[in-house]
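Let's start with one chain on its own, the form predicted alone, as structure tokens.
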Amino acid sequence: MPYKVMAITAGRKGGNSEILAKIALERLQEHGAETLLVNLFDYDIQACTGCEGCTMQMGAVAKDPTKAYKGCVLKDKDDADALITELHSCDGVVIAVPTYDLGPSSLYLRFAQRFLAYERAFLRSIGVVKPGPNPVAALVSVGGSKHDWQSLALEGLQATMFTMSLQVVDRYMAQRVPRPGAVLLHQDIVEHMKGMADHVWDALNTPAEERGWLGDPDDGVCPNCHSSLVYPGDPHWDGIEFPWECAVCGAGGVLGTNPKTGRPTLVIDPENGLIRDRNDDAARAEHLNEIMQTTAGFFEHQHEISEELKRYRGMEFPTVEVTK
């Protein structure tokens, strides 16, 4: 059975994005893979609306595997449960993605931010789904200008990958493409494509155990997921503490210098700096006890504030009338 690989963008029809992902495609079908392309802007996607559904219904059954997970309370209002299962069922996904407020698209993010409900180390851990697939990921962020316009958009995309446990092998900016087409006059950028679809394919082609990254190995800060985004650590809710810490990630560790490149990089504690290493469902599945944890502090205090909870949701104010 030939491997399935879907592309998702979030462009426009004919635009950069969407012709970076069929150069993928086409390369992948050449490989063998079946494919299949979805552009967001096809599909009814509704924004989550943060009702907190999904985490309270996986910490009950956490509680009590009696309890049954029925998912999201938007799974059968629109188009996102439909997209999510397929992509469930994909060895592999490449997503292109334009660049807008220097992060990806607010259609792709919307998408994305559904994925909670459907959070595989979460569901792992309470035993609703079992281990695999495991599906590999290559990312691409596509802009008018250069990284200093594009500064958190391969990192934005990359935040969205642990929810949907995608092990990434490659990422790619495309950049200095201002207009729908402009990619093919960049002959660099459509082999850098056709290239990334060769990485996917070698990926899949690895034992699950030993994949790893394939793109370029000094790109970024973070030597395990590659993010350029390292910031001071602060203590996490159960207080271990790095001194440095990988924004998207979340590997811990010191400042130092690459060798090859001369350039800083982030040097991870040998010992426990991948505790929190968010590429692993163990680690991740350790973020479900802390909403639980959290969650269970709420309900234990509301009472105290219920009198000033309903005086403020009772308040109102004057807002901006729209005439249609």
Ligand SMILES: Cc1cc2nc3c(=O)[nH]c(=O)nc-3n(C[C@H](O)[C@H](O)[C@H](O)COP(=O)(O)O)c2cc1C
Second form
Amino acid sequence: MPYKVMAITAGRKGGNSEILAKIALERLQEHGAETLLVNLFDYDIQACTGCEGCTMQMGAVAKDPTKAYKGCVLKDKDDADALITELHSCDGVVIAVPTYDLGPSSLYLRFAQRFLAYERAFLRSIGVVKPGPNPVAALVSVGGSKHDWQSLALEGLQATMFTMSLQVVDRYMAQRVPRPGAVLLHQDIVEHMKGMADHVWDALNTPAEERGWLGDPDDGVCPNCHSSLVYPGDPHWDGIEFPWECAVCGAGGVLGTNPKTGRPTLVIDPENGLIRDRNDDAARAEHLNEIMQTTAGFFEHQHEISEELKRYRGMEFPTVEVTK
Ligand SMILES: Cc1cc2nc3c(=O)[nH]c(=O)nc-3n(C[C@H](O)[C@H](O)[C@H](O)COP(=O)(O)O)c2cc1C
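Counterpart to the form predicted alone, namely the form predicted in complex with this ligand:
Whole complex next, starting from this chain.
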């Protein structure tokens, strides 16, 4: 069976992100991969309703495995289920998304925020998704500007990887490509995309336990996930606290200097700096404990606010009337 790689883009039809996705897929095809291209503009993707039906069901199934998991309430209402089910069957994914307002475009985020109901670790545990190595991912942000106006773009894409247990092996920011096709004026960008596809192919052909980062080793500030965003840590729900924390993966440590580049870096605490690493399914399960504890606390005190809740639910204000 050849490796199957899907490219997902949320850019204009025929635009820069789609072209970069095609460059990567063409290269992967040359290597022998089976390829799929998904431009989210071609699909009906509804916004997550926020009902929490999926996580409530997951909690119920965890307590009683005989209960059935029905999945997302929007399952039969749009195209997300078909796309995500296909994504679960892929060995690799290349995600190329335009940067809007510093971060990934809303169309991509609307799609990715539907991943929660399809959490790979959970679906594996109930036998819906076959066990096997995590798929590998390469992330590309595409913007009209440089890093200063794409400062949340790659990190925003990285943040959508955890639920699907996708292992990011490379990331790249295509810069100063404003109009559709502009990427083709930059041979360095084209070549970089081909190299990125080679990295995906190399990762797929490496035993899963040996797979690691194949991008620029000095990319970013976090040596764990290569994000460029760290912040001074605050106490977590259970009192854990790091002086500095990676905004994407949750690695903790202190600020230091990369001896090779002289640039700032997060120096991860060698003892417990990765206990909250969101790349790790087991560490992420700890977050489930937090949610369960917080929710239990709400139910315990719910009766105290029932009157106020009723009052706010009944409260109405003028809104904007739109005539169609
Ligand atoms: C609503 C909107 C917001 C944008 N915001 C940014 C931005 O914050 N930073 C940036 O670098 N480019 C920004 N751009 C430019 C696009 O990222 C750029 O045109 C890109 O090439 C679009 O990719 P596409 O051709 O795949 O659609 C914005 C474009 C639009 C339409």
